[in-house]
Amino acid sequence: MCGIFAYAGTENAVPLLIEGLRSVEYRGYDSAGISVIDSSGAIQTVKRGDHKASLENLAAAVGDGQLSGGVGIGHTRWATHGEVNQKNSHPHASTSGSVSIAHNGIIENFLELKDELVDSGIEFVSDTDSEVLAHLVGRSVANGSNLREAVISAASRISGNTAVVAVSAAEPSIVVGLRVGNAGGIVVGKNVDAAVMASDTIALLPYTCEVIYLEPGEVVEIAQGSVQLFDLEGSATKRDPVVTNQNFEAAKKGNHPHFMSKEIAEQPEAIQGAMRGRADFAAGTLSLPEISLTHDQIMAIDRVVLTGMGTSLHTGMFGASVIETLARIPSVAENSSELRYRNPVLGSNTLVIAMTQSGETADTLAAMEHARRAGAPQGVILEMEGSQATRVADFTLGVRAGQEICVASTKTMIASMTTLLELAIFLAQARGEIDANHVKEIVGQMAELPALVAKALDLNGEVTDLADRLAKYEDLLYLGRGPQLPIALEGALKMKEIAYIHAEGNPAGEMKHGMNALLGPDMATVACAPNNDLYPKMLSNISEVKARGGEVVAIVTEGDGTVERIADNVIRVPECPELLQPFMTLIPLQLLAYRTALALGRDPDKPRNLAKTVTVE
């Protein structure tokens, strides 16, 4: 779960590496470093391990122009093995310093390999598992292998998912990259003057819009204006590049103080992107041409399993609710990290839907592979089209929210919810559960969704005052029922992620089985209580909290005058059909977490110990 960038070309690589790392820093920012082959052919490495300041300190350290060279690699780290410090920063060097590598993933057998290398006389200078790779590659190069052969040989020795880039003083014009398993992607591109590779497409856009996504088990060798692919046997392969539709401008903050505030504000447009070309508001129809399942396959579905992690799991819970409600197919959301380990019953009549913003989440990819082996048809809902998940799934539903930079997902979730609602409508109509008039009614409601979300975003000032209050608590409880449960869980997750406050999301009906023991003046409660069929029960739950001395913030529908007689504070969201209520209650919870983080002096874009793309288990 780290950021990688490599360059081989005619310009000085140093400033280009720094800018490339800025593009992928959201994948990890515990430390940063670069290795450059200088004019003498020697590898020069500069690293910093200062957590969130690492990249800026690195940029300052190399900004005097003293270091230069046309070939180099860079890395931003999310720590797994070893503390956050300079010695554990990447790139890592072989003993002689003639090889340097940057690595993403986990080497599961690194202790065994480290013992072997130490016994052979090699001295380790870091606590990371990644340094093993540097020494394995360096030893092979010292024994006469070229860099590509050495990287392949090293990869054959390790267990676990790995993405690695390497340079060698013996071959100063090239960079070698390799991907094994689902350790995060490597994407490659070139123009006349340079070739580049990175762990995210966005870093390549200043150079080219034609890219090649490295598949697991592939090796790439880049040089000035040249990209060559190989398999793990060393045989050359060939694949045409694809044109990416990502926009480099989307990675800029504009007038917003943080990417998170920018991306929260972009949610009306994100919803529009998810509906574009699918919902015809004039005709009142909806189509999903991306779905490749036949009518017979759709009719044979007897269960839907939605899988994801974190925010994606909560999105899947919403999806399971609307699919059961509209399509009347038994549906369940499962955590990807557990799905395959419990040996689930999957088969040709089970539709598996994976949610993953990046398309690279290791556990979700593993769950998808398990589903594929079980013969289950599957789709994936994601932002990063062209990523590994799209090559595993039978069909892809892109959410088209635009590049999301903040580690904590916001606009991707709401666009994914929109896409899942479309999927539910599609399945319901295809199976005859709803007719054309019902579809027209729902599509008409969805046409109002961007405007409703924009109205909910106007709550920012009201939320700021409440955030100042919640910032004083060390423990928070979030409650929801039915379709509001995943929203409550997401609200708690956001508060944990960016404000570092212990927050638990719970089914409101579960309070009596444990949570009531924690209620009192030291724990505030946030309750999702819009006006729906479960509203009377939520009133009772709020009363339970108040009876035990707890402060309550309730999210209610406009015009509700009842809850405010019980709760300490209310946030009013626009009135809308019940099917769309989760979209309304999600917005203030995002804003509440963001504003609470600011009140506590946290950086919402770079929460500690987290990264955007989770490529380790």
Second form
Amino acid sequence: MCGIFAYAGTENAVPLLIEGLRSVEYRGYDSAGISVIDSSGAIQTVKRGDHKASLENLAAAVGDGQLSGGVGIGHTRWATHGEVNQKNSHPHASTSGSVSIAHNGIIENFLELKDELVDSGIEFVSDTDSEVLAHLVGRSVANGSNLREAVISAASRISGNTAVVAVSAAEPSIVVGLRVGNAGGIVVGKNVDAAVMASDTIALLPYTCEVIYLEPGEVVEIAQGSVQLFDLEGSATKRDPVVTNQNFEAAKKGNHPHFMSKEIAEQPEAIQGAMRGRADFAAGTLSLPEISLTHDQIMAIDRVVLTGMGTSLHTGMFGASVIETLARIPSVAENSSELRYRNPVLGSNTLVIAMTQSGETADTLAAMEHARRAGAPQGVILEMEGSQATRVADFTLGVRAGQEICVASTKTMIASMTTLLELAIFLAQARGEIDANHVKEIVGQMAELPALVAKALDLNGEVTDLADRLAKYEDLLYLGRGPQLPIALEGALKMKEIAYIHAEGNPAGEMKHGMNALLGPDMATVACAPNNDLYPKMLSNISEVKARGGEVVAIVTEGDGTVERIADNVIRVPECPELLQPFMTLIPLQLLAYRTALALGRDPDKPRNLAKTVTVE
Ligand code: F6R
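Output block for the form predicted together with fructose -6-phosphate (F6R), input the form predicted alone:
Every component of the complex follows; first up is the chain already shown.
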């Protein structure tokens, strides 16, 4: 939800904090700020609450070299409590200004704590919940605690999930970080000249690729060349760093105007990443050594529950469809924020599969923890290996798409779909639902997938004209059936989140049960109708829309000569085996949303009111 970066070392922290914040800015970009301890030992804070311009304005404000110091913290904000403005931007200072903190998470009992602090004479300068932390830490430091003790004591007073970093003028060479629960991770690393911490590994890569992911309930103290871990009792603990597989270059835009266009274009490679070391195209076999389930456990599975949020939920819906088709196990996908609160029936025979790009989504983690308590075996399909979700799950299937920066998820979805297809094949084969020949046939089909997706990406040109037409609508309807339903839902979500056009995804069979009342010239319909058994049904739905004067965009298979007689606009995706059709129809829908966002002058990488990693409910 927010991005944190902290530095302690030999160089001037100011430009390094700005650079660090650039790497985590995608997590929140309403506001930005830094605090550094200057050569006189005082904490200097500069912040901006200028919406998307915040970080650039902050960089300009500190770019003259006037401000310097070897230790500092920085923050990019995604507002939860208090509007977007300079006073609500982080870092927040204690009353004396001798402590400064940056915070990620929600302090659920903040009103109660605020009353207590106000009663003790403290004046608040912001509307945020986070400011209570600054005052709690400041008060403990004033009473003689060191910074680490003060941060631990403040954390013991708050309820809710929290990640916080703090500096104190009394200890000018260190930064303390603390994580409680799942409010976004903190990852720490060092080299001889510096130690750094951030909410995302990518910000650490210019310094080191050996990192430590803070566990919930861990505290860290960094100083030049030193990282020390503690528990919430303040006792020192020890853990070896892990070598991260993330790549700094991957987080740059290259020649692309936006991260979104880069990430859409990277999808053939993302699919390859998800198949690497798993699908053996020469032998026609597939192995998933990461899956730690015994044969007996696999045979005992009587239900698969897939869970996630947003795009990850749609990915899970695709997964449920393909697992049920191939492995013949009843499978459902459910929104994690619902699953976590409705006391679902889960047990040792339910396989739970979570999908999450970040591995940090609060609702998804809560649903996973629920599944763990219920004794359900569980796997997670994710991009960010090392994130909290990997520690909750029994096994992790990394999708290996490469870091996704754009808020709207694209390449992670396609790589996760590939991984779910692999999981479906694995389960089907292990349970004897498909034999080695059938596996060989599907693996052979999958070998073509990167090239097929690359071909679908050529539709970019066609989609551009269409985007200009769709940009004129205020309402769009997306229709699909069977495995095309999650794609229709995803197409609508993409359009909503980056073009800000109201778009609804619906099962095409639902139309007569309510949606038809909205049909007419004011609403265009995007229908996913590739060549399969459900195609005739989709043609009827398209005709229904046309009969009521609505414009139709039909996404069909190349060679289709029928739909053009009914639909206004036709996009033809490459022909492929039916199992792979959702991969084909997904591409033009992503492109359509991207191009429509551009036609409307929106910034697709930084959609309003959204952030990449949703670490609060
Ligand atoms: C939409 C999008 C979001 C995420 C959702 C879950 O483009 O990116 O809907 O899919 O916030 O995030 P993860 O996958 O990180 O759990």
